[in-house]
Amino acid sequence: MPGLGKIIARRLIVIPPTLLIITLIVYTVIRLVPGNPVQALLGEEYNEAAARELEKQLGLDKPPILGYIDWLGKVFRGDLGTSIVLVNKLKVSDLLLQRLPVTAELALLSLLIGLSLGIILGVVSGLNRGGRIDVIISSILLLNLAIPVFIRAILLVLIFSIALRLLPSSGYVSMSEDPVGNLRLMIMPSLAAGLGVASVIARITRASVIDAMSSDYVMVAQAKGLPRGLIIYSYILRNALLPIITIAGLQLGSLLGGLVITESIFRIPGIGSLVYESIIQRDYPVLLGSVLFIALVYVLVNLVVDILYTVADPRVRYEGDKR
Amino acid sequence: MKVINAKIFSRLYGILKEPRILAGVMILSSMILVSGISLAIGLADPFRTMVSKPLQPPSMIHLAGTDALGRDLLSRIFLGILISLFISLLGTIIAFLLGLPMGFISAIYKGSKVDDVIMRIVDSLLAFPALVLVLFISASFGQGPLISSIAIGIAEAPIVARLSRGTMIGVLSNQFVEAAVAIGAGKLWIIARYLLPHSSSVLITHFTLTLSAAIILESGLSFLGLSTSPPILSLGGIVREGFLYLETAWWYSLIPSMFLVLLVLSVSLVGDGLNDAIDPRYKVSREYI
C-alpha cells in the first residue's frame, strides 16, 4: 500500500500551477478589454482620480508582463484593491471576508438539502429499478434539472409568499441577532438552490445504485442468502455512495454561480450578491477580487474533497499507485 | 445512391422512434415553428403597447394576458423563444469551435505536454462556475447578446474540450486506428478518416447536451439583465420584468417560465435519447454538465 502522504502531495502540486492560470485567464480578460480599458471597465463611474487608481491596481500603466507580475504580487499578499464606488473606501478582502458567512451559510443549507433529498430519491428510484416509483422519481428529476433555479425561487415566492404567507419574500437578519428570523429568511433560498443539487445527486446515486446491485459481491451475498436489508446497507450503500463525495465537490461550482442570482432574488447580502452589484455599479475591483475568490474557493474545496475520497476508499489509492 | 438514402431513413426512423427523441424534437420544432410563423405573418406583434390594457390576466384576446405596457405576452414570449434558442445556439457553436481542437490535440498527443498544458487550462477555467466567467466577461466586454453568445461559448468550451479529449482517446485506442497508424497514416487523415466519423454520434449528443446547458446559462444571465435589452428580450428578460410584478400579476413571469422550462426540457429530452441510444462505450456523463 503506498503512503497516503504520497498521494495528497502529488494532488498538492497540482494546486499552484492551476492557481497561476486562474489568475492568468483573469488578467487576459482585463487586458484583452478594448479601446481604454479603464474608462470602458468604469463606464459612467469615469473620472481621473478613480481612473489612475485603477490603473495603478492593475498594473494597467506597464506593459502586459510586468503589469501582471505586479498584479499577482499584489494578489498573493491578499490586496485586492479597494472598491471605487463605496463612499468610505472599503477594502475589497474585508468586504469579501465581511460577505463569507452569509453566503457560507447559504451553500452550506443547500448542500444539506441536495444531498439528503438526491441520496433519498436516488436510493429509492435505484433500488426500484423500472418499477412504477422509479419512473415517477426519474421524470420529476429530469423535469426539475430543466428549470433555472430563477424560476423555482419565483414558484417558491409566489407558493409560500404570496398564496400562503407563510414566509417573508426577501431580506436577511444574521443568525446571532434572531437565529428563527434567520431561518425563516434562508429556507426559500436554500430550497431554490439545493433542489437543483438534489437532482444531479438523485442522478448519480441512482445510477451507482444500479451498478452496485449487479455487482459480483452482491451477487455472492445474495447467494450466501444475507437478509435483504443488511445487503442494502452494507454492501449497496457503502460502496454506492463514496462518489456522491467528490460529485458533491463538484457541484458546489454551479451551486456558488447559482447564488449570484438567488441571492440578488432573495436580497441576501452574500458574496453573490456582492458580484451582481459590482456589475451593476461598475466596481471593477470589486468584481475581480470575488471572481477570484470564488476560484480560489472551489479549487480548495475540491482538494479536501479530493484527499477525502482517498483517504475513505483504498481501491483510489491502489489505482492511483498504478497510474 | 438509393442504398444510402434508404439506410439514412431507416436510421432517422430508429433515433425517432425512441419515445424522448420523438417528444422533444416534436415540443421543440412545434414552439419555433408556431412562434416564426405567428411573428412573421403579424399574428403575433409584440411591440404594440395598448395602454389602456396594461397587466390584464390571460383572456380569449390574449392567451397569456398583456405586460406593464399592454403588449401581448404570448407575442413577446414567441419573439423571446427565437432569442433565447438564438443566443444559446451561437454559445454552443462558439464553445464547439474552441472545445473539439482542444480536445482532439490534447488526445492525438496524450502524455505529452501539450495535454498537460491544455488539460491543466481546462482543469482552471473550470474551476470559476459557468454564471460567474459569464457574467465576469460580459461585464468586460459590454453587455449584449453577441457578447452572451461568446462568453456562454467559453464557459462551456472547457466541458467539451474534456468531454471531446475522452471520446477521442477512445476511438483512438482501437485496433483499426493503430493499423493505420502502422501503415503511415498523418495525423489530419486520421482525424478526418477516422476520429470525427467514429465520434459524430456522441459529438451530436454532446452538442444537444451543451446547448440545453447554454439555454439555461443565457436565462439566468438576461434574468439578471445583462444579456438582452428591452424590448427585444429573450425569455430570461421577460420573466425578469414579470418578477416586478410578481403580486399583481401572476401571469407575466410564470407563463413565460413555462415556456423557458419547456424549452430546456424538449432539449434535454432529445439530448437523454440519444445519449441512450448511441454506442454504449461512448456514454456521455450527463451529470458533469
Given for the second form:
Amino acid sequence: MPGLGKIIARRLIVIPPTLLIITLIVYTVIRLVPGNPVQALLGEEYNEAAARELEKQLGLDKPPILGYIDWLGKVFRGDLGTSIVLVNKLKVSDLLLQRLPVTAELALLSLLIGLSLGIILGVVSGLNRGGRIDVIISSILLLNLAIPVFIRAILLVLIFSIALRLLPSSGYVSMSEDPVGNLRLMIMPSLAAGLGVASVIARITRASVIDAMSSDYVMVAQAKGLPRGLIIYSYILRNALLPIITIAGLQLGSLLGGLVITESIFRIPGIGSLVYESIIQRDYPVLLGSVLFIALVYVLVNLVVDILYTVADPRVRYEGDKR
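Right, and the form predicted alone of this protein, after the form predicted together with the partner chain?
What follows is just the one chain, with no partners and no other molecules.
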C-alpha cells in the first residue's frame, strides 16, 4: 500500500528514543528519592560497613547515570535484571510473565466496558443533539470524567460490597480455577477503570455521530426514505467508527499504565500492582523492567492503531506520501 510503509517506518524510528527517555526519567527520579532498599534488606543487622558492601553488590553505589548505563547494557543483552528485594531473587522477566495475564484480563474487560457503554451513550446523545437526553448524558459523562479512578473504586466498594453486599471488595482468583469467582472479583475493578474510558469514547462517538448526520450521504439516504435504523447503522455508525478506533487503541495503552492504582486498591496481582510494590520497596530492576514493558506495549498499540487507521482511511496514506 502506498505510504503505509513510510508511516510504519516513521513510527518505528521513534520507539527506541521514546523508551530510552521514559526509562531514564524513571530511573533518575527513583534514585533521587530519599531512601533505598538496603536498610530494609539488612534490618536489625544494619550498619554502615554492611550497608556500603550491600550497595556495592547491588550497584547502588554508582551515580544514577552510570547505574542506568549498566542497566541499559543488560537490557540490550535481553536481561531485565533480578529483583533486589524479593527473597527468592526472581528475574524481572519471570515476574512480568507471571502477572501479565492478570493485567491483560483486567485491561480487556475495562476496555470492553468502556467501548460498550461509550458507543451506546455517544450514539444516543449524538442522535438527540441539544435535547434533554443529550444534556443528561453529557452532564453524567462530564462528571464521571472529572472523578479520579480511585474515587470511583471507593464508591463502587461502598455501594456493591458494603451497602448491597453483592460483590467481594478485593482479591483475585484465576479464571481457570474459578470462572464465576474470577468474574465476581473483576467486575468492580473493570468498572472503575472502564467508566473513565466510557466517558472518553462517548464524547468522541457523539461528535462523530453529529458530524456524520450533517454529511451529504446521510441527507441523501433520508431523502430516499430509508429506514431510520438502517441509516443509523449503515451510514452514521459505520462512518463514525474511524476516530473511535484511534481512541480505543490509545485508551488500551493508557489503561496499562493507569491500572497501577486500580490493581493496588483491589489487590489484584498484576503488573500495575507490581509497579506500586517496586516503588514502595525501591526495587529498581523490577520498577524499570515494568515501566519499560508498559511503555513498549503502549507504543506498539499506538503503532497498530496507526496501521489500522491508515488501512481504513486511504486519505492518511496520501497525506503521508506528500511529506
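Positions refer to the first chain, counted from 1. Whichever C-alpha set is largest while still superposing within 1.5 Å between the two forms counts as the rigid core. This structure is a prediction, so every number in the text was calculated from the model and none was measured.
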Return yes or no for R238: a CA shift of at least 2 Å between these two forms, with the rigid core superposed? no
